Each structure stands twice: as C-alpha cells, then as structure tokens.
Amino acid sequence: MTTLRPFRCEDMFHFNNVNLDPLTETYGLSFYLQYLAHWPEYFQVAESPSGIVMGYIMGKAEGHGENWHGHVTALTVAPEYRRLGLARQLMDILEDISEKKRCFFVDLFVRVSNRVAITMYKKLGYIVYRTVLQYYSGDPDEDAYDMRKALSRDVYAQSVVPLTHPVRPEDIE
C-alpha cells in the first residue's frame, strides 16, 4: 500500500534513488527547502510500506490575473515503481490544490525527447501550449514543451489555446 503524504525535510536524505534518473531535473538542497517553505502543499511524496521514497512532485502557484496557475516544477517516480499510476496520483494532488487556489490552469515543462512523459501528460489532459527553444542546457541544448491543462476557473479554456510560434526562455512570463 503506497502512502501519499507531504514531503518532509528528512526525505531529502532518502530520495537519491528517485533523483538518479537521467530525465529527472535535480536541484541543490536550498532549492528544495525553498519550495518546502513557500509551497509545502505542492510538495508531496509517494512512500512504500517499508519507507522507501517511490516518487515525488514539487510545484508552486504563481502568476497574476488570468495567468494565475499551478506549476509542476518536478515530477519523478523511481524506475522500479513506474507504471503503477503514482505519477497520475501525484498530478491529481497538485491539480486539486491548484483548483482550491482558484488557478486558471496547471503547466509544466518537459524535454521534447521525453516521449514517455509527453504521452502520459497528454493522457492526463495536457496539451502542448508552446515550444521553448533551448530550455534545457546540455550538449546540445534541448527544447522543451510547455504543456498546460485548463482548470475549472478557465471556463472557456483560453489558457490552453496553443501558440503558433516557439519562444525563448527569456520570453516566458
């Protein structure tokens, strides 16, 4: 039985098995602590009965006016726990929190090469809103899809009308 619960500081000592995935963006400890301090409701963990961190989601609420939205900063599940529906459950939590905060939409960024994640997000109702050129640094830099899902406050789904041209990271609001 998997437990979905709020992330705790001590979880940072136990989530290396999840963060070692090459598709997972990893950050410094201060970054995780900042999210935990500012948006604790958006930082959730999936834990096995034996106390192993199976995956986590980290996000925030940001923007102004009709751009007020929930944002998925990181979502990852350890390879041995994939295909159990954990990512969907963690996304459901983040979307529910965003609904309660009266957000217009939820967005996230994903590498254009991460076909598995893109397919999963599409199954969850997300669309490719725009392409962000050279969003991920590397050799070479990689583009990202900015994917979005409208929430109930966006009655006419105006927040998910796709842009017809790519943008650069500095053009993102």
Contents of the next structure:
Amino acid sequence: MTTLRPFRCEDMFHFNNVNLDPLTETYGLSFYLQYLAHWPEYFQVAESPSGIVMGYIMGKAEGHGENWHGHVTALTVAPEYRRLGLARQLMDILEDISEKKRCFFVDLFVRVSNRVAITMYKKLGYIVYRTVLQYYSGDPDEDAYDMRKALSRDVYAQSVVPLTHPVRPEDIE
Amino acid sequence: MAGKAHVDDSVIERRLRPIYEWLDAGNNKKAVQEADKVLKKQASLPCARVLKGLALLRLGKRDECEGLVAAVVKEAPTDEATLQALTICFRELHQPEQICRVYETATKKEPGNEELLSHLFMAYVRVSNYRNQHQTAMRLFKLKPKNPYYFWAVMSHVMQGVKSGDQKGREVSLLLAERMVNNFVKEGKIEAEAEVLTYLHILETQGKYAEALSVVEGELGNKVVHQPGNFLRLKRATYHTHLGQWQAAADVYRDLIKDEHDNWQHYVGYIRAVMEISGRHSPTHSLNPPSSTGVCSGSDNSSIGGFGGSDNSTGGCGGSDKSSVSNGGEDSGCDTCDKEDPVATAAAHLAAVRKAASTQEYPDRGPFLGVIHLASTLHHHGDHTLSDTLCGDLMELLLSYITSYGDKMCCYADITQYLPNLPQERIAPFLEKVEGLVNRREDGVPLDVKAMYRDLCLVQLSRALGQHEHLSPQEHIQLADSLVNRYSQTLELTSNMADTDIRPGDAYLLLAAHSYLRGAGVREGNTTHPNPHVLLRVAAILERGIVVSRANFQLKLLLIKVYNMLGASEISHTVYEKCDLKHIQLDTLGHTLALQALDAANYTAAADIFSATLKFFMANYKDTSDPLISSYKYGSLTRIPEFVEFRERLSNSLHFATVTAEQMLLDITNEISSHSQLVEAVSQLDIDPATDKTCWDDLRDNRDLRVMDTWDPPHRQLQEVEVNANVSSEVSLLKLRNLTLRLVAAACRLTSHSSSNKASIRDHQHRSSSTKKDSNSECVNGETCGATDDATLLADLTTRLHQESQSCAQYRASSSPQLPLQGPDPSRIHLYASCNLVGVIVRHSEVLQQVHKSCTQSQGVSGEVLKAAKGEVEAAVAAGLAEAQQLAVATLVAACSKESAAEGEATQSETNNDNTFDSLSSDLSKLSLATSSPPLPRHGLERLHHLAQTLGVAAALLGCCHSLLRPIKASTSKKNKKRKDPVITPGVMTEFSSYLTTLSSQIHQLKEALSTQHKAVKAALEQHTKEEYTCLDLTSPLTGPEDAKTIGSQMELSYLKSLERLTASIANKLKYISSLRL
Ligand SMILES: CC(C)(COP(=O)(O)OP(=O)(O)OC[C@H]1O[C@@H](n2cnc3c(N)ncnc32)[C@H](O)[C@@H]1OP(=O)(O)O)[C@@H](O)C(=O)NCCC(=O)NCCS
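Can I have the other form now, the form predicted in complex with its partner chain, not the form predicted on its own?
Now the full complex is given, and it begins with the chain already shown.
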C-alpha cells in the first residue's frame, strides 16, 4: 500500500526516517543529483498515504558488451515498513527497467555482515558472485559480496558463474 | 606536418599526466614541482601554467594562481586541455562568469567548433544565463541540426520563463518554448522520449491540460517507452482531474487499481473523482485525503515551515483546481439523479477488489485500506448512514484491518488518519475489541512477536484516541513504568534478531519516555522546570535501549532532546555523533543539536557542527551545477527546473543563515582577548556593514519535523501555528544577530578610518611644509567623507538594533513554549530577550558614537551616555552573577537522591490509586512530582553564554573607543596644550578609565563566581565518583546503579566542561577590557 513514483529532489528534505538507519548511507548532494540527471527512471521512491518516505531504490545501467548490466546503488526501507515486500517491489522495478534496457544481469554490493539484506537478495534470486576484499572503508574495513542475478538476455546464465577467489576493489571493472 | 603535430600532442599529454596525478592525489606541492619541470622544457605551455596555478590555488596562493591564469586567458587558448583546466580553476576561484568569457573568446576564434560551442553552452548553464544559453543552443543547432541542441534551446526558454520575475515575461517565454516544440511536432521531427516529456512539462507549467492530454493520447505518447508502465495512464488521470473531467478520471483510476491494486495514489485519485461526480465537492484543494490535524501525521505535501512555498508535486498539480470544480458540472449534474449513486458503484467496485485481494497468500493492504478510505471520506462529508450501508461500519472495518495487519509495525501508521472519524462513544468498545486480539500469557505479557506488535498497536491507539489524556502526572509515570516493564519482559522474544535491525519492543520505550516526560511536566505549562530526576531516568532508559538496538535512531533523537533539556550538551553531542548526520541532514536535522551546543557553552561541539554545516552549504552551488549540466547532456530536461528550485531552497535555508551569523559572532567574541585580535577577526569575516544580503522573504524552514515518532492525539501534536511562531522567533533573533555583526563591523571601520587618518595627520605633521597643501587636502577628504558616512552608518545601525529589540518585547515577557517532542527545541529568543542584553550593546555603541564625535568635532562626551551604559551593563552583569551563583549544577545529583524521592512519596501517597495498567510499581512512580523540583542548569548556562557574548561585543565597542582616544591621549600628553586639534576634555578620559575599572572589577567578580561553581562541581564529581553515585537513584525494571554511575558522571562532566569554557570566555573579556586602559 504505497505510492511508487520517481524520486524528486525535495524528497531529500524528509528522507531521514529512512536514512538515519546506520546501514543506509547519506551521500553528498551531487551524488543524488547525478543519478537523477543520468538515470532518472532508476531512482524510485515509495511513499506512504501520509506522504512519509517508506523507502527508495537508486540504480544505474553501465558496462560494455556482455558486461552491460543494471546496478543497485542503494536500496532501503524505513524500519516500520519492513517485511511487507517493499524492497521486493522496488527491486522488481529495477529489474524490469534493466530488462527493457536489454541488460545481461543486475548486480549489487552488500556488506558481508548485512545478514538481512543478503538473505533478502538470495530470496530474490541473487547469488554471491564474488567477494570483494575491504570494499567498505571504516574501522575496520569490511568486505563486500558482489551479488548477481542473470536477466533474460543472458540466456545461458553466464554472468552468474561464481568466482572462486576473492578480488580486491581495484580489480573490479 | 600533421604527423609531427600529432606526436607533439601525445608528448604533451605524457608530460602533463604526472601533474594531473599529483593533483588528483591531493599533493599540490608535488604538482607545482612537476609543472615547473614541464615548464622548464616548454616555458609557454599554457595547460601546464594553468595546472600550476590550480595547484597553487589549492595551496592557498590565490594571487599567484590568478596571475598565471590571467596571462593564459589573454592568449585566448582553444585547446581542450587548457580550457578544461581553466574551467576547474575558475570554478575553484568561484568565478564561473570567467568560464563563459574564456569560451566566448575561443568560439570567436573557431566558430565552427561544435565541441567548444557546447562547452560555452554549459558555461552559461553554470551561471544561469538563460538568454545566452538559448542563443548558443541555436548556434549549435544551426551548425549541427541535432535534436538535443534544439531542445537545449527550448529548455532555456522554459527556464527563462520559470525564473522570470514578472508574469508577462513568464508567459511569453513559456509560449515561445511551446511554439518551438509545436513546430517540431508539425514537421514530424520529434524523436526521443525526453522530447515528449519536455513538451508535457511545458504544457503542464502553463496549465494547458487539454493539450497535454491530447499529447499523451496521440502518436507522441508512443514514444514514451522507458518510464514505469503506468506513466501514461497516470498522466491522463491527472490531466482529467485538472480539467474537472471526473468521470474520465475515475475510469482511468479504476483501471489502474485493477492492474496495480496496492498503489495508493490510484485509490486517492479514484475516490476523489467519484466524490466529485456525485456532487460531494472536496473542501480542500488537495489531492490528499482528509486527515487528522497534526502537522506530523497529516497528509501534507506542503513544506511544514511558515514560508508558504509548498513543494510542487509531480505534474505540477496544485493551482487550478478551483476552475475544475465548476467545470465539473458537465460530468456530475444529472448523473446523480436517475442512475445509481456513483459512490455506490465505487463502493461495490472497491469491495470486489478487496475480496479478490483477500484470497492472496499474503494479502496486500491497499485494497483493504481503499474501502476504509472511502468510508472515512463519506463520514467526513457527513454521509454517515450512506457510509455504513455502502462500506459497512467504520469501527468494524478498522477492526478487521487490525485483525489482518495488527502484527505489522506499520499498522498504526496505516490507520491513524482515519481515527478522528470514529465517534467518541465507540472508542471504548473499539479498544476493548483490539485488546481481545492480543495473545497474552497468563501474566499479561504478549505471547510472541506478533502479539507484541498487536499489544503495541493497542497502546498506540489508546494514546491517539485520547485515553491517556486524563491521567495524573503520577499515573503517567506509572503507565511509563509498566511499559518499561513490558519492554524487559518481551526482550527475549526478539533476541535472535540481527543486531542491525531495530527491535519491535523499542516502541515500548518510546511510549514510556513520552509518558515520563508528560508526567515530569514537560509541556504542561511547567516549561522551565521539568523534573530533572525524571529526565535522568528517561535518559538512562533510552541509553539502555540503544545498547540493545543500536540502529534505532528514534531512541537516539529522543535522547538528544532529553540531554538538551538538561543542558548537558556534551552528552547530547556524543549521542548526536552516533546518528552520523551528514550533508543535507545537517540542514534538515540541524535543529537536533547545533545552536543548543553553542548556548550551553559547548563551544568545541558547536564549532564542529557549524563547520560541517557551513561546508555543506558552501558546496551546494558547486554540487548542484554539475548535475544541472548532466541533465542537458543526458536529456533529462524536466529535472532542470527541479534542480534549480532545490538549489535555491538550500541557499535560502534559515538554518544556514542562522549558523552563518552565530559562527561569526562566535569568531569575534569567544576567544578574543585584545583589540588587535578583534580587528583581525572582523577583517577575516565577510561582513558588509552597509547592507544585509539576507533575502528575508525567501528564507526557508527546511527542518524535518516529521521524523520523530509520536502517538499523541491530533490536538497534542505539533501544530502548524506553533511551527510558524517558532520560525518567526528564529527570524527575529537572526535579525538581531545580523545587526549586531554589522554594528561591530561598522565600529571597526569607523575607527580604522579614523586611526589611519590620525596616522596621516601625524605623517603630515612630520613632513615638510612644501607638500603640505596636497597631502592636507588628501587627508581631509579621506577623513570627512569616510568618517561621516561610517558614523551615520553606525548611528543608523544602533537605532535599527534598538528598534528591532523593541519589537521583540513580546518574547521578553513570556518564556519560550516547549513544543511537542517531535517539534524543535524551545526557541532561543525568549531567553535572550529577557536578559535585556541588546540594551548593553546599544548603549555601548552610543558611547562609541559620542567618543567619535568628541574626537572629530571637539565635542565633549556627555556623562549621561557613559552613565547609561554603565547602568545597563551593571544590571546585566549583576544578573549574570546571581545566575552563576545559583547554578544548581553541583547539587543536581543530590537533588535527585533517594531521600528526595522518598519525600515525594510521602506527599504523593494519597494519589496511589488503582491503575488500569498492571503497574509493577517501581521506584520511579514514587518520584517527587509535587515538591518543587530544582531548576535545570540549562537556562542558567544559556543566560551566562549570552552574557559572555554580549560582553564580548561590548568589549569590541570599548576597544574601538580606546583606539580613538589613545592617540589623542598620547598627543595631549606629549605636545603642548595650545594645539588646535580636537581637544578632548580630560574629564572624558578619566571617566572612560574609571568606567573600565568598574567594569573590570565586575567581570572579575563574575569570573570568580564561575570559578567557585566550577570548583563545587568538580568536588561533587569527585565525591560522587568515590561513592559510585549511590546517591543518584535511577532504578527501574531496566536500569540500576550502573546507569546512575555513567549518567551521573557524564552529566557532571558535561557541566564541568561548560563552566570551564564559560570561565575561559569571561576571562578573555576581562583581559580584553583590562588592556584598554588609557
Ligand atoms: C534489506 C531491506 C531493504 C529489506 O527491505 P524489506 O522491504 O523489509 O524487504 P521485503 O519485505 O521486500 O523482503 C523480501 C524478502 O527478503 C527476506 N527478508 C527481508 N527482511 C528479512 C529479515 N529481517 N529476516 C529474514 N528475511 C528477510 C524475506 O524472505 C522477504 O520475503 P518474505 O517476507 O516473503 O519472507 C531492509 O531491511 C533495509 O532497508 N535495511 C537497511 C538498508 C540495507 O541494508 N540495504 C541494503 C544495502 S545493499
């Protein structure tokens, strides 16, 4: 029970009930605005009947040749609206747009400690493609899983054959 | 030849690369060295020179950079690398206009260069020069007839229109834009989706919905392929709505509901359209449902602040509804008389949707809520019976909703807006039935997590429906105790949750905290003295909650508030840092902690927060410029007006303006201990005494006041009037601040002019008589002209400050209201105005004016003026002294001891009645509520802070007096007394000196009093630490002696630090004033 609509700049004035969650990063303005300028259709927000931001997804399409893929940059749902299938709906939109753009797969990075999100992505059909060492800087640095799901264009699911060895951040293209 | 040039290029590129690399790595010194190396081989290489300039700029050598860059610009470069480097340089020099000039020159040299022209276009985008943007885009289009260029031109017209000040200009520009697109449409040249979207945007902005409708329904609609599936239909529905074509709108929405039965906007649109068809016109012109009154739960798309500017929602909905209501006649009229009531049809339709949905494995909430929304809307229109017949009984509807979704955290939020439609007499039976849905153990504790959610929903509903309104303070506390108990009892149910997740039981703690605070008298008119003991316990409980649920920001935000109430800003800051606020949050959540830290004399924390905040705002321009350019590049043209609006909303932020002013005031008062320091500090700041650049009418309140949870009934929630009043009081304070800053700047200017004139007079006296004439006229011109203006300016500012403070009289009388918890902290002006400190500033400025007059026009200083100043400052310092002596800091912990709690129990024993809640009465309910609680140190600290700052300003003004008087004193003592120069009666000198002496001794006393307090707190801290804070009783089902130890010691440490900084600040003033002896 949400209104799903494109994200607008002024949503940033009241997305705190989503962004104050420690697992959701608040970026500088230009980051959000560049996404809005470059991939506006990939930036969608879910709004409650009273105009509260319930969650949003932010993504992009990039890569060359068979690496042309959709990417989830941020996905987050406000605590009181979790476990209602909202993240699933938002991911559906992103996958749908990626299909329309003829992407081969969708990928994302997630902290290895983020149990909830990893469980969720697995449930949505994503696999751990590889581990990226010390992808998140902090104290201490944290590894990321690079998770992937093949889209229909990748008929033989070649994009989701897991790598056996972890990679370093500078090695990801 | 060509071959050679090519080689050259790649050589150059290779040579330059290391410079770029050093720059990227942030090693500017190395970048300069590398550039010098390259320039040794090829001295004239423009790009290397610019890059060197850039590195120098980043090293803080602005002048050298500007020199290098100017020379290159003169050579009119046209190569990509140099131009890009120049662009970066000018951006960092904050001279975006120069980028336009550079590319203008380059394109003149190479008019056929598409690349250069498009850079020129982007340069104009950076400075919002829409007219030139348009021309350049058309030049590009003529050069290369590509659609994007044409649409750059179109969009430039649009922006010119949207930003045009007058209505006429706006209309013309938009019409021009529309025509340009029309021509393209006629010629069949429209290619891309972005072009269609731009077209729609232009039509919407002009309110031409009929035209827009035919676009989406026509050929062009087919070009929209990348948008979400419902895009075109939603557009149609919105346009029909705007046009008052209710039947058509209803049809589209009904279809949309069929396909997307969980998308809420469809229901809102559908029900509204149906109501209109049936002749039940919506009283408000909002597309949102009727709702409860509270600002925070309300259906507000509009910004909360009082500044009117409402957020424009998608598709430019808003304005023109009025006309649509009257147009609506065509649809409604006779529909209602012979056919079935359209509302009945809609009800049947929604019921069917609901029925279909209920067969899902996990039924979506939308279809259920849709029916409730219709019922509620009908009730709102007074159609109670119709609602009951068509949709069923509202209470039953709500109950069945709770039956299905009461075990979700969002249940309360889903239905809260419909609660006001529940008749009073049904509330009790309703809640009884909700209680029946909670699965409990024998002892009443919820059986599992689902039951916990239901139990919470019950408590939340009870509160919202007014069931806690009539409790006595004692009962509030008991209720809170029972909630804390419930939290502890259910904690184990959620022990297997990931620790990044928020515990559902945390809501018990929030509800409890709200009840405690209510019981403690926060918001009960008892604004100045909420019981500190209760505040400390709430703090302890929230701290515990955060340990378990470290992701829960609701607990953190409330905790910051509680510490702020206590004035313990050191701990507020610790919690604040756990929230990790960044970027735009520094604006929207700046009200949680920034100025509070300043006022509690926590200057280190304040400076930290201010500096991050100002950095964010300063970067706003640059941060929004690049995306603006990207929007043109990637064709997301309709984002452009949105970005510009966003940028302006940020740059007009009230918080930005306030922090800017407070930072400057801090800079010129806190650590300044001599006049030369002051003059230096003022010159560092960009204060123009003659003009205030604030656009007062455009200031925006960007605070996010919806983030904190509340379950209060609508009338207890934050109201719009309260927010507006709060905003205007902040604006009033800002006016006082800005005037004060300008006044100090004007004073410095006045004396710097005079003293340099003095210098030239002395110079002139040294010189031989031969050059006398010239130099004389020069210096006389300088003096009279500059000084007269500065003097008038100072006088003018003094009057203005006085008037402004008079208009703040309303604040002086009342203490500032404690707003509901989700609202901002009490506004600061009440306390500031009540200390009457503006008077001190005004009087000292008058003294300065008199001294200046006596120096320039040989007038004596009237003793009255000095006396008045003396009176004013004496009163202020005396008040501060009393404040310092009364600061109940050292005794606070003792006042919250067990004994005083027991005392409270005795006086309260008769209210110990049966509570409806199974209160396992803890010690907390025995708190002394009736006995007068000790005053909170917060107000004392704030007053002392304001006093210290005011003394800083007074010292600055006295310092200016001193720099006027000192040269005269020097010359009168040295030279003979027959000189014709301005003669100042020695009386003035002595009076001034004796004034300084009195002032110094008073400030000295103040400092001593603060030191005494400081010692007392230190002793208390040591004593309490030794005793492990056994005297502080914070026992609750969740907390015990350990908590007393941490909280008690942190609190006392916080006060200790505040006192330390206040003492230091006062000591600086003392040093400053003592240095002004003549
Ligand atoms: C991760 C997150 C986005 C999930 O949002 P959500 O709306 O609650 O997820 P959904 O309801 O759509 O869940 C889809 C499925 O994921 C799984 N899932 C989601 N949350 C879960 C949890 N806490 N525990 C176990 N499984 C979970 C479930 O299988 C669920 O389906 P089900 O409810 O039918 O069993 C949300 O928890 C969040 O915002 N976390 C903080 C930010 C974050 O970590 N983002 C991811 C960064 S890459």
